[in-house]
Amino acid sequence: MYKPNNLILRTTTSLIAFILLGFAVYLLFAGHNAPGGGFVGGLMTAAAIVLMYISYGTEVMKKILPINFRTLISIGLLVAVLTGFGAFLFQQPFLAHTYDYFMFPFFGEIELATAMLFDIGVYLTVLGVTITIILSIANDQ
């Protein structure tokens, strides 16, 4: 079993993972108007989580992050498909895009789009698939 004991790796992982996760959230929210979105954001989040697995080991990470990533795949697919079918409620074709502006305290007027919900579904699916594959490969060795 792999038990890392590298203080420099653990220290730098905290900073690098924070930067990766921040950039992943930015890509997720910028995705429906610019390149990026759920796919790239999910890959960036997976990279941060894999880095933490390398730095802290699997036992510690299972305690810190008790997530079943296979369930995350199902949730992501469900969100993406339901977003597509949601367009039928407005007599639109499957996966038709719609948006509206809403007023939020402290943030002001913000555009909320159905593409954002779809991106969240893709994000969860990509994150779940990527981490499941990497952990499966790591457990085989």
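Take the two forms, find the largest set of C-alpha atoms that superpose within 1.5 Å, and that set is the rigid core. Residue numbers count along the first chain shown, from 1. Owing to the predicted nature of the structure, the values given are computational and were not obtained by experimental measurement. Compared with the form predicted in complex with the partner chain:
- Taking the rigid core as fixed, one finds a CA shift for E111 of 2 Å or more between these two forms.
- Relative to the superposed rigid core, Y26 undergoes a CA displacement smaller than 2 Å between these two forms.
- Superposed on the core, the two forms barely differ at F85: its CA moves less than 2 Å between these two forms.
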Second form
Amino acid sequence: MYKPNNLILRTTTSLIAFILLGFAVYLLFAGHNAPGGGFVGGLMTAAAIVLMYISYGTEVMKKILPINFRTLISIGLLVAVLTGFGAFLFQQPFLAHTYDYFMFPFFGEIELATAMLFDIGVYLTVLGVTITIILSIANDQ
Amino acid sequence: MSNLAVLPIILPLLFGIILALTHNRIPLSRFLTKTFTIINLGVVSYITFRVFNQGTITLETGGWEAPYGIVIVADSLAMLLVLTTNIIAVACAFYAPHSLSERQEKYYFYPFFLLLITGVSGAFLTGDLFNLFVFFEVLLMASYGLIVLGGDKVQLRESIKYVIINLFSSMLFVTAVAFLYSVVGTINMAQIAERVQEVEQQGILTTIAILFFFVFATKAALFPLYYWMPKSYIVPNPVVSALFGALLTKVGIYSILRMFSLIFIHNIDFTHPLFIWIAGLSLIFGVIGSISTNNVKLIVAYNIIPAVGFLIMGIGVFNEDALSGTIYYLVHDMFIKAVLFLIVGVIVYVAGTSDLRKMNGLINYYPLLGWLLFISAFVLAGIPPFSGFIGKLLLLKGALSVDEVIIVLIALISSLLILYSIMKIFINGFWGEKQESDNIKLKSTKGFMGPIVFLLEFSVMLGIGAEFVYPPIASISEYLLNPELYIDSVLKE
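Take the protein just shown as the form predicted on its own and give its structure as the form predicted in complex with the partner chain.
Complete assembly follows, chain above in first position.
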């Protein structure tokens, strides 16, 4: 069996994927009032996962990440839509958002916004869609 | 502010997402779809009832005020159409399990179906021009998914055509919105209307108006932009054809009606005679198409074109009678097109072919189906007392009061030919002797008839109960002729 010597690829992947995933999380949390957001965060996470798929192959990745990415799309959409519905409970117009400051041990005072929840929905959807598209093209014979 | 206005959009969206999660469990999906469409119909009926009694409901989404944020405007016209849409959705939800293969159901038919309803309701309800574009995209995305569902070779060919033409017109749509924005500096429909009125719709705005008309005419399949429509509407499953035929082209017509009764109404002498010309040509060419073919599905698909011709004729004449006629005919046509596509679906299923020359004597085996087709042909062509008659009567009355005699003659002649085109199915397919030589295996039509009868009931009631249906429709047309009412309901609270 042909076995490629991809030591360099694998070593750099583990480093780069780590950085990519970290930056993706940063973008996601910065999103609601600074450059970034669920969309870019999702794309960047997808980039990291695709990179891992390239260097480790589908078989291994299925064991590492046993996620059905198509279900992820629906869950992401559900989270985003339910955030809109959340406003109903407080007699606010659909999709109305609010924010407040909270004290956390170690991190100090942090602003938490409900727009964040919506962004997480977007993040999951984009991640699911991107990976589904790339994998279905990649698996095509 | 009332969140009621947004419910017809987000309930189907939420239900669609839930169904995407259960797509592998077909019996559950079927049950949930039926329940969800009924719940949705209930909610929409309540909102419609409230709008007709207490006036327009507007919602500024996210709490952003009117000219800046996106407004959802549930006025009487929009709610009437949303209600019609949801009645059709219920019928299709009950028809779909019998007509689709399990594979099609598994591959996300139900989520796409509900997303289509989301897009259509959104397009009716939004009060923001860019948002209208977004909802057009939502319903188009869902329709792309539905049209390829099944993956036959012919489906792929037609869907390429369908996707390309729709992408092109969507591109033009955004461009037109950008042009309009650069002139009036807003995309809130009420504010655009206000500002266009202030500058008295000069030349450039009329040009943009025609560009918009071009975009919506492509979506509505008007002459000469209908060439993509008939074939791509017949390739998917009958239930998908019914949804497309009943809803998609009508969204285009609704947009023309809204744009040219609210915004571009200060240069009527130029724009509206154009509509009448196009109406006449759509009537002639659509009818020629429908009597020229022997494919039963194509006959019904071609019949969409004269119907949009009638609708655009009312907008072109633009007086109270003609607009009432357009609204009446719009609702009537949504019902009857859904019914016809569903009936033709059953005919093709039981006859095993869509070629009229190969069918014979179906009435001996399927009497109910035959008589349903017979009634719907009468409803479609406008034989009194059915609903087509009342819509056409209003349209013709409106047209005659401004001396548009030629279009009236064209409309009358094409009505006769429409009747002929459907009767052709009845005469060739249903008449004839019982074939005794070969023992035909009867296919069960159980489950198909319920939804068809359900829809046809509404259609017939629309005509027989005209005394009760006409007053609210006349009030909508009066409301459309006073755009200040719309503007006030959005901008001044």
